[in-house]
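Presented below, as structure tokens, is a lone chain in the form predicted alone.
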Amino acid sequence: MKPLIAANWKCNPTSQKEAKTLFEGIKKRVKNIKNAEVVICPPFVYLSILKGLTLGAQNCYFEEKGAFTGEISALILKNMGIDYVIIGHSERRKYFKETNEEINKKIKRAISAGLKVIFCVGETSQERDEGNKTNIIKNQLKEGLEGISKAETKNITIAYEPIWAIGTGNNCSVDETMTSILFIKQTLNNLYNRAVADKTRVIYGGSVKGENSNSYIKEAGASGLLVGGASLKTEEFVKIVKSSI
């Protein structure tokens, strides 16, 4: 299975010109790389102007259509030719108060629309310090995947993103990441079976850089990376992609 390297641009950049320049710079350097799956997740407004690499959205709504001002549905994304969507990112949970129940509804809607889901889980520093990390991750997985069949899991990638590591420069150690990935796999085994656990990609995100990216894949056993800030720097992101193969 190819490693999945996803770029989460978040609320960046602030102009169409910058978005195109960044995208074209990345595309030029990675388009011929066959041993990694590269996905770019820009703000919604740039999805229609970026061509030539696999695209993902940063979020979607859990209704198919209707009077929901400001929301974008999974079906709209699919009909635009988008392949992936990030669901449950810690910033959505923190700033927009998304619950596991809402995230579950979004995952179901995305899968029914034919999108592939990058489902984010992870603990805060307080939850980690209190020894509650595994319970948090287990509940996020259990409630987020409620009602998702074994067959549907083939369209889901789990992104382990310790919240205390996102955007802080304080990346999670290789050993702790490996332990967390194994725990996620064990939880998937308990929720489904060994086959699902083995086949489901578990990627890592949280202050990923070119200098540490290789170790998460080669040593910690991550099936890829969800890259934030470093994905806004062409050379840095390309370095991360190349380190994964």
The other form holds:
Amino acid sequence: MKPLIAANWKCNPTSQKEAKTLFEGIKKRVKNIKNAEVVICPPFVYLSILKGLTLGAQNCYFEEKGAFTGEISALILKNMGIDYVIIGHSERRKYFKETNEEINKKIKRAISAGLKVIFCVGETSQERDEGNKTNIIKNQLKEGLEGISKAETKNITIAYEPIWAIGTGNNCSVDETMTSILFIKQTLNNLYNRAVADKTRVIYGGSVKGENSNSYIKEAGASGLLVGGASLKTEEFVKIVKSSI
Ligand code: PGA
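Provide the structure of the form predicted together with 2-phosphoglycolic acid (PGA), given the form predicted alone shown above.
First the chain shown before, then all remaining chains and molecules of the complex.
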């Protein structure tokens, strides 16, 4: 399976012009790379002006359509030709109070609309310090995947994103990442079976940079990367993509 390298631009950049420049710069340098799947996840409003690389949204609503002012549904995204959606990012959980239950509804709706889901899980530093890391991740997986069939899991990639590693420069060690990925696989095995655990991509996110990206794929067993800050710098992101193949 090709590594999935997803760029999470978050709430950046702040103009269409900058978004296009960043996108075109990345596109020029990665479009001929065949051994990695590169997905760019910009703010919603830029999705329709960026063409030529696989696109993902950073969120979607759990209803299909209707009177939900300000929301964007999975079906709207799918009908625009978008392939991926990030669901359950820790910033959505923290600032927008998204619960596992809501995340579960979003994942179900996204899959039924035909989107591929990057489902984020991960613990805070406090949960880690208190020895609760595995319980938290297990619960996020169990509740987030509730009612999702084995067949549907082929549309899901799990992103392990320890919250203490996001945007801090304090990236997770190779050993700890490997242990967490194995734990996620073991949980998928318990929730489904070994085939699902084997086939589901588990990627890593949290302060990934050109200088550390390779070790997650080559040593920790990650099937790809979710890149925030470094995806806003063309050369740095291209370096990350190249290091994964
Ligand atoms: P970061 O963000 O690479 O800036 O740490 C990763 C993420 O939040 O997906």
